[in-house]
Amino acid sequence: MKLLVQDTSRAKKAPLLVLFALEGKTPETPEGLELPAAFTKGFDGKARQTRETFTDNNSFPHVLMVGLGDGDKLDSEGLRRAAAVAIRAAKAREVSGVGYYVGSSVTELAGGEEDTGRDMAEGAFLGFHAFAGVKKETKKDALKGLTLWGAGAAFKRGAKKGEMLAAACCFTRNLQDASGNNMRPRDLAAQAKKLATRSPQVRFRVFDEKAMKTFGMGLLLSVSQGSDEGAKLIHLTYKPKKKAKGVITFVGKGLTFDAGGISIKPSSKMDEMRYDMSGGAAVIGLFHALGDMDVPYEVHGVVGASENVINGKATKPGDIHVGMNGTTVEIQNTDAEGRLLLADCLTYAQKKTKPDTLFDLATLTGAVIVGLGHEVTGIFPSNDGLRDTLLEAGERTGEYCWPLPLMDVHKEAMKSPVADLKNIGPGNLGAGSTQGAAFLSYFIDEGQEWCHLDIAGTAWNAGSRDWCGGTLGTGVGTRLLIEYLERR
């Protein structure tokens, strides 16, 4: 879907035309336009309400009314919802064209033309996206064009970056959507390589086993030991095209299949564990909106990819590894695998890029879920001010974040009587989702400024917002990174 961006003044002609109301008023519409004196009455505007007509008019022959809720509440949310609406409305009808007339009254309410301009596209292009799978035969969209009317230069600043937020995100999505057999860890190194042909200021390098063992990564090389399938460890690198202002690193979590090793998960919904890379494809997904924006930081990505499946080399519980920073850690569950290959990244990702500051993403427990649901990420910040910039960003983006504690107390509960480590505390101690941030803690240089984001519940399954949620992959982490290093 191409998208075109014009003065409202240019609102001449479109199969179907996308008009917004706020609560209790009536929409404006482009000039000559005459709406059939039925279609506003009793449309209240409340927030996703919809009604269309046809009408005489043959620039506009189609109207679809989409209601906007209390103008006093509008917020970038609601933008993103009303748009994704009208765009599926649009698809479902397989018209050729939509057009969306953003008023004066809209914009001014919901934060200025940019803002709202970035919000109406970004809403669109999210809620058209769709995952076309590998299917036989697939139905072609009808919906070939998106023409966004709003008033100024700073609308069509806002809405040409919607546009591309929306399809860093898309992207993330499709790597999240591929089947485990179609998105291996040398498939998903792949992906990530195409993206440093994008821009000169991306660059990519990857590392085999054998390399990974010369780096000393044995709790990352211990999971990946029971499959044929050769672990990965990618690095992007965006450079500034001036003097970077720092240097902030990213560490993905890239099981791009995880069946629990010997510590089998239950056959139920273990076709879902496609996910379990989710927090190294947001990452990836990142740099796929850095080579179209000048951010003014040195910015890397480090995605440990792996399979963490069984055969006769498989870890056993109770076998003992090595970590990269020589820390030896007790296996006590195999499925507690994820915080092993993070330690090593976070061990390679401040030795090999020093970075001011370090986040990790990973679907990493399934307690968080129990916490904070599926519209909440959990996030273990080191200090106050990374706490209320992410928070900050989730509201932004709509990827909301909520804090939560790690004491010492969890902290302890990680000691062996066997080795430094084990991977998993005491089932009476509870908080899951913590013990696993405790565990990371240990492979964070003392004075790191660092952060963990537990999307386990956020990645998939979410409740429907009309621009993302449902059975498929969500995108979350590249949005809100990209809007933490704008507001950093």
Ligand code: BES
Given for the second form:
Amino acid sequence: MKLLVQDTSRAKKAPLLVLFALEGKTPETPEGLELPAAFTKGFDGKARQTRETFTDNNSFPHVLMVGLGDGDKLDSEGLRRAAAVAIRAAKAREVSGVGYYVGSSVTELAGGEEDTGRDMAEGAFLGFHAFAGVKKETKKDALKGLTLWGAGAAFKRGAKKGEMLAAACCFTRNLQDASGNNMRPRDLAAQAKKLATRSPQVRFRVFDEKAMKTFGMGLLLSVSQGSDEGAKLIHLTYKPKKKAKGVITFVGKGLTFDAGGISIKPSSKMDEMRYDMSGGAAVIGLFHALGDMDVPYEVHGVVGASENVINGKATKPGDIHVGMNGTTVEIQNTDAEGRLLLADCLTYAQKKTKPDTLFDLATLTGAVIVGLGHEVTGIFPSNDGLRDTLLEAGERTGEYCWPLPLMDVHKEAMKSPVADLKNIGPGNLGAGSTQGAAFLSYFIDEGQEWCHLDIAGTAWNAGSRDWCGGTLGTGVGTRLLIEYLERR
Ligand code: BES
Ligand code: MN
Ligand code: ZN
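For comparison with the form predicted on its own, please write out the form predicted in complex with the ligand.
The next block holds the full complex; its first chain is the one shown before.
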């Protein structure tokens, strides 16, 4: 779908015209277009409410109204959702083009022209995307063009940015939605390699198991040893054109399938574990956006890609393995594999990239879904400034975050009688997501600024984000962390 951005005065013609109605108000219309009273009568403008009509007007034969809800409560997520609702309707009606008329009454309430342009485009492209799947016949979209009518250069700048951010997010979603046999560790690496060719500022490296052995990554390899697919360590680097203002490194959990290993998962919903690479996907997707931007930091993406399955060599409960930083771990539960893989990736990331700030993104625990559900990511920031920036970035992008505690009691609970650590805490401690973070904290250097993001709930199955994946992948993390980089 092609994007065209024009001034509101140029809104003259569209196969489908979309108007946005604030609650209790009739929507603004292009000059010369009168809406029949019967069409607007009784339309409340409640958020995501729609009504459409066919007209005698040759320029605008088909008009759709979309509600924005209470104008005083209008935020970027509200705009994004309305834009997505409209694009999904346009797609379903099989029109060739759609024009959104965004008048000043909306821009003023929605935080100005640039932000409104961005949210409209972002919502439309996020809502337009659908995972192609693997079918004999694929249906081509009739909808080829979106025109956004708004005011000024700022609106246009915002719209272009929204389109770019949505493209990065949809790239992440495509990686997520691929089935486990089509997105193996080597496929994830191939995708990252191909992505790096988009920009001369992005560099790709990959290490195989032999190289990881020389690094001493015994914890990561303890996860992959049960699989006939070799693990891959993916390392992407973005360098700014000018001297970098600092180094920021993102680590991603890239379990292309998590069967649990010998501590095997129940079969119900096990298919969902193809999404266990969502942290890695978000990190790779970040470089899709970075290639299109001018971020002043050196940025690294480190993704540990592996399967957690079972063969005769698989790690057994009770086995002890040694990490890249020398820490020994008693593996009591082979299904708590994400933390093992991340531990070595975090060590690698600190040793090789020396970041000012370090992040890791992982579908780490089922417990975070119990605590925060599918709409909020659990974060463990090492200081309040980092926490506040992430909360703000979450509000702006609709990828909401909430901080969870990490205390000395939790860290103590991860100690093993036979090794330095064990990979699960005592059953009666609870706080499963915090236990995961507590384990990871042993692999973070003293004084290192760090945040662990548990995206197990937000990465897919976000039913109320119907515009962004529905039950499929949401691409969570990519837009959030780009926003973080911009706010830093
Ligand atoms: N990938 C899972 C976490 C997960 C579970 C994500 C459900 C999304 C939905 C992770 O590797 C895992 O299995 N975690 C265990 C940890 C436990 C064994 C301490 C969990 O959460 O049950
Ligand atoms: Mn697991
Ligand atoms: Zn997992």
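No experiment lies behind these values; they were computed from the predicted model shown. Whichever C-alpha set is largest while still superposing within 1.5 Å between the two forms counts as the rigid core. Numbering follows the first chain given and starts at 1.
Trainee: Determine whether the C-alpha of Arg465 shifts by 2 Å or more between the two forms once the rigid core is superposed.
Mentor: The answer is yes, as the C-alpha of Arg465 shifts between the two forms by 2 Å or more after core alignment.
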